[in-house]
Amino acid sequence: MTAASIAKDLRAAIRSGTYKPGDRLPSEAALMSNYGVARMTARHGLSMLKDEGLTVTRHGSGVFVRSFEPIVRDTTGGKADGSSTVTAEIDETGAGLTVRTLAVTAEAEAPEKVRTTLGLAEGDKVTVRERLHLRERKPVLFATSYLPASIAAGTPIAAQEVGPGGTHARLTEAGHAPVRFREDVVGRMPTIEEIEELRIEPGTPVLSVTRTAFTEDGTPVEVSYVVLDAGEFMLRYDID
């Protein structure tokens, strides 16, 4: 009996509902006894399920079937009040999300990729906002937004609390209403910093979203880099 065979049996039991979300799987000792294998074989079988995202390990308690209750991020439209932001499509109340502003910098040097995306000249400054979204105190999304300091510095966008409607409402008030958005979405493995920031298990993939906001005349006024725990989110698109 191989580790792959043990994983196959347990996977089938999870998919059939024999083991439901939150249920504890047999221990290494139980698998050793049931299959007549060495501890390392049993351990490897369990680890294969973890690598597939089917289970989570709770140290001192065992291995449990992972619950997947996705946060739906509907990217097909914003809010009527102009408050569409990188995360406005998420029903934060319904999803149990809270937002924590980590840092706001009124004027900072623009990284080269930001300068290129926003069409800034070398030496032009940007306003930077960093936010963390949590679900029941567990981080699920990290976002960093960059806006030209020429339109954001000295406004509530550069304050800790941006006010009702968010950044885009403030841009609209200042005459720079975002009306079109472009998103690039990449699935990838997380960096060490992202593993620590989102408190995810090594090997858990993330979704990396780059979102650029444009005004009516096509001027880019914001670029946001968003990293989502792929085990927590579902992206929804309506395409006519």
Second form
There are 2 protein chains.
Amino acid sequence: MTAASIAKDLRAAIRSGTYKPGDRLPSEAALMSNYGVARMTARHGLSMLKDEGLTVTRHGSGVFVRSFEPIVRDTTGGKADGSSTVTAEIDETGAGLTVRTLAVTAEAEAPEKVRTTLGLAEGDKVTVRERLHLRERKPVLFATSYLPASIAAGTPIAAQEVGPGGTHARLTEAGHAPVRFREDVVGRMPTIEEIEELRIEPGTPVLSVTRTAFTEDGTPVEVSYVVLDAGEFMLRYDID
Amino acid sequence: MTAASIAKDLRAAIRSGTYKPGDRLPSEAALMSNYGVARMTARHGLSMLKDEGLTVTRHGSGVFVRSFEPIVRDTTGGKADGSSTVTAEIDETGAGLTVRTLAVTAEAEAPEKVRTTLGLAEGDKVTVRERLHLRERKPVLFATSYLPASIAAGTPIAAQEVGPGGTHARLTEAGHAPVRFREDVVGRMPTIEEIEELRIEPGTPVLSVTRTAFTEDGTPVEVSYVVLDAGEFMLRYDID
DNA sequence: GAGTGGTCTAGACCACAAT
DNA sequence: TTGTGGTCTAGACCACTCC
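Now that we've seen the form predicted alone, could you pull up the form predicted in complex with the DNA?
To see the whole picture, the full complex is given below, headed by that same chain.
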């Protein structure tokens, strides 16, 4: 019962404010002598806090209390001016958040899942856009968007630079204005790839958002798979 | 590097379908002899998968591949008929999901956070409702709602049974129809209390939703703090 | 009873940080 | 150089599951 009780004590101390965000917790050696336990037991106690997302460990320097200052990703229904979620994100946080377009493929095979969502036939091609959002150099969001190549190929959507207003503005110009959106949100632990790509701290989940855009007549024109570092974001939905 | 490589091998085997949801992974003893490592090393490899939410361990019986079949919590903007999110949840999943009202307090002190959100003065009382949602006996969602006692006290909202249509129907009858909602969603690891209350598996995050309901003139009439087992839910938002 | 995971000990060597 | 966390070994005892 000792590892758990070490964790319990430290957790209580963090909650009560004895240790504040950024503070260093007692070292493994200190816990060993304070509690009279073996090193693996002290470590286990500390690792529980890490798995709860309460602390971050810095090799060679210590275990520190974590802080949470989320970026607010505001997804408002109201403004039907074509301003996308992406721009909303940038506006919200100002200069701190930057977007990097990683890759654009004008015509690619559609994965099964995408084909079903977009209602495409086998063999139909899609335009793929991959982008990464960074906050102060740290990657915080990774998104892959798929659009029917029959709509997007040959437009700026299939180019590296989409132009002002983003893909939604281009879709509107092409007569496929997206007016309804569906976002499916799940929370889960990151895959190894996501841990590397987003440099996610142990004990931090991701939010996985599947976003589908529909035109007025209900035709899906874009599906995006967005993975966000849950330690960096709050999703805000304003409804009705 | 051995614990990590055991995890890597097993992870790959799970992804490729060698081990399917519900299947049992090799025991610690098997991994010890297969990889020629000490028990703690084999355990550490397995614990990585658990922390990723890929597996569940059953004491005395083995380590098993986990499955994910989410309840869809549909939060549609459209239907302005007073049907609440709660009923939507029930409708979605049918008989599997039940709601239990844990406690109702007609007049209570408002926590600082609640007072600010609802725009109350110090000393103003609130009506508090706590409820728990269960899926096949397992608790999956815990919610605490706060309403100004000046509105709710003396109405069925402050009673154990709110009646048909829920609190929103009662608010509408009382001339405080909630028509706009804000949901703030964050993902994080559960607290110890949440792990116990919702019986959350290790490696499973929670979704924490702060929901605020506003009347036509922008007055907040209810704020709810909802914690969902992320291993059980998908949040769906239909926008515009 | 045999097999499974849960916890703990006591010690070793390594890698990184701060000084 | 000293102190920090990261990893691994070899063994012990316990608690739970299934036959």
